[in-house]
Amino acid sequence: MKWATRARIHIDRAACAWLIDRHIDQDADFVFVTDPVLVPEDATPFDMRGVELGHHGGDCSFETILRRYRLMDPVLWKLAEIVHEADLDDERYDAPEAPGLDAVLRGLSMTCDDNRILELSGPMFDGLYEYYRRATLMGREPA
């Protein structure tokens, strides 16, 4: 399936692409557009103004996608808190990891194209997911 988002991706779009690829559509094909009118007809748009899978009710797009696809994994919701704070910085959640994640993604966006950002950020989100999965299982931070 084809998925489309705005070019020059940052934290929410990179995290959404990871979420889509790992938990919704393992054959996902991502398209980056500079104008919403350029979204291919056969693509599902995300993190774009006015689309179903965008910001709604104070949620970032990552949270919207979790709700839309009814993904209830508590580890994904922990990542949503971090992505939310890195993207919106509205202090809804206590996510001290957010500024660091934001800085890493901003730096990648300065040095890489969108496809390369997805290549590099995918393992980073995999690592965050595994860290918080183990923390959830153990009831404490993993060593």
The other form holds:
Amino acid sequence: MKWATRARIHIDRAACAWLIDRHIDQDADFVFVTDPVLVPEDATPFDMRGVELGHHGGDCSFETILRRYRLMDPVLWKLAEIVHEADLDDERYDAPEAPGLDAVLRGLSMTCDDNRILELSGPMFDGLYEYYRRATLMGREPA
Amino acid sequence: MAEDQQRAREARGPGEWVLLCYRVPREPSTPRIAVWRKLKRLGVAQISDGLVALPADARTQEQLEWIADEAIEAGGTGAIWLARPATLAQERELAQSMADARAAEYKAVAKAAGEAAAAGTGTASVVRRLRAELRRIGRRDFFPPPERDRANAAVRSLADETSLSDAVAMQPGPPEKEQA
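Next up, the form predicted together with the partner chain. The previous block was the form predicted alone.
Expanding to the full complex; the earlier chain stays at the top.
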């Protein structure tokens, strides 16, 4: 399937692309557009103004996608707290990881294009997922 | 505002600003207040009723776009514009109003740090709270006023004293109120 989002991606879009690729659509193909009218007709838009998979009711797009696709995995919801705080920084959650992750993604957006950011952030989110999966299983911080 | 930064801006002429022109129905008040709180948190310059501005960059534009959508979802209107003040004087006035607002916030932090130091009530948790407040102000500080350095210095010196007295006495301070 084709998925479209705004160009110059940052934390929420990078995390959404990872979520879509790993948990929703194994054959996801991403298109980056500079204006909403440029979204291809056969693509599902996300993290853009006025689309279903955007910010709604105080949620960031990552949370909206989790809700819309009924993904109940508590590890994904833990990642959602971090992404939410890195993106919105509204202190809804206690996520001390967020400012660090935000700085890493902002830095990448200065040195890499969007496709490269996805290449680099994919394994990073895989690692974060594994870290919090183990933390959830053990009930404490893993080694 | 830092002088070299101001000079650099002026050499380029007025910069680009992102404007949010919005209206949220008076009732229900919850979404209206939510929008207002978010704008306050972003440190926008209020140009007039229902018109706010931030220096344009990818991030500020995105943040205001989501708020525009929120206003629309609440039954109001929200439109985003990119614009340049026609004159440097007008831009300077806008930047100064933002710098003044941040200066007042920094002053409050410096005052709280100074008072805690004077009263000997500086504890690790007071320091943590003031540092968090400085980070919050810093994120919406687009034209840093001199008060920033003073606030940073006041909190740093309180932190130094606190770790020193903690090491010597391990004396618990009075219970602190957590900031909302």
